[in-house]
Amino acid sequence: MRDFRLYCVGESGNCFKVALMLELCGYAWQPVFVDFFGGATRGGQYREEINELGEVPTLEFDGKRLTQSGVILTYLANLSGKYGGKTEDEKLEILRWMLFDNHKFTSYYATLRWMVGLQKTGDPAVIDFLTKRALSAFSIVDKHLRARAFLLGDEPTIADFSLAGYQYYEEETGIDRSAFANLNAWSQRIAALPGWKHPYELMPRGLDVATNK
């Protein structure tokens, strides 16, 4: 059995995507805290020894390291035989949604959460731009989920886990989540899967460390 080590920080929904997949697949894994708020990912040591992109998550196992949540989710789906789609068409559909997630769904919303909910500062024009983009992406997914339980149908896949990465945090973003009934119901269905845990149950919080310094 592989010994998985996930370099992560609790506030990162991208890390949560991977941590959740590890849990749902029943793999033994260990969170390795990265002091993101203390600048660890921007330092030369982290970039030289762990991840040259200066990001989390990074999954380490068997002397290897994988980076980028989409890559890691795909690897774990192939390894476990779970949540990766059963046909070539399903695999392509998963890829389609994961690319949409990285380009429009998570990207704008996660940046908005960072500025409004965590950093608590930012140019109003930038925040307005991010809000409109996030609302547009949310509307697309909410409409898609109107007639199905998960993105591809009746069963969850890594596409769902990718898009759901930032859906369980409670920091203020300025977006009225109650306006997206289908999106909320989908998030609850994922949270009802056996093995699901909240991000802060799975990974240490960086702001807790930063506050105690």
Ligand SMILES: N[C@@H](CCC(=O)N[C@@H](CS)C(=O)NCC(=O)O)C(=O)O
Contents of the next structure:
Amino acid sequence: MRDFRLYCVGESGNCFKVALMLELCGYAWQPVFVDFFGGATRGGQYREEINELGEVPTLEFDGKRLTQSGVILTYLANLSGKYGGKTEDEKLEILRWMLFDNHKFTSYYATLRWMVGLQKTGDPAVIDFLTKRALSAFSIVDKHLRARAFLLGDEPTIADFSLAGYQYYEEETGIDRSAFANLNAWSQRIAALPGWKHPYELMPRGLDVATNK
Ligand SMILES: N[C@@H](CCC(=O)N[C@@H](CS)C(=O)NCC(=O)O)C(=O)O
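Form predicted in complex with the ligand, following the form predicted on its own:
Below is the entire complex, every chain and molecule, led by the chain shown above.
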């Protein structure tokens, strides 16, 4: 069995995507705390030795490192034979959603949450732009989920785990979630999968719990 080490921080939904997959696959793994809020990923050592992209998550095993949550999820799906789709069409559909997620669904919303929910500051014009883009991406996924339990149909896949990365954090972002009933039902369906845990149960937090600073 591989000894998986996940460089991560609890507040990162991108890290949660991978932590959740490791849990649902039943793999033994341990989090390696990255002082993200202290600037660790911006410094030379992390970029020189762990991930030249300057990002978490990074998954380390067998003297090897993988980065980009979509790459790591695909690797784990291939390794485990779980959540990766069966046919070529399903695998392409998973890739389609994960690309949409990385480009639009996670990226705009995570940046909005970072500014409004965590840093509590930001240019109003930028926040307005991010809000509109996040709402548009939420609407697209909500509509798709109107007729499906999960993104590809009846069974969850890594596409769901990718898009669900930021669905369980509770900071205020200004997005009215009550407008997205299908999205809410879908994230609850994922949270009901056996072995699901909240991000903060899986990974150490970088910010103080009481003050969020
Ligand atoms: N597409 C990447 C995004 C990773 C990412 O942006 N991670 C954030 C933390 S949630 C990060 O490390 N950001 C550092 C930066 O952008 O400088 C993935 O899915 O792994």
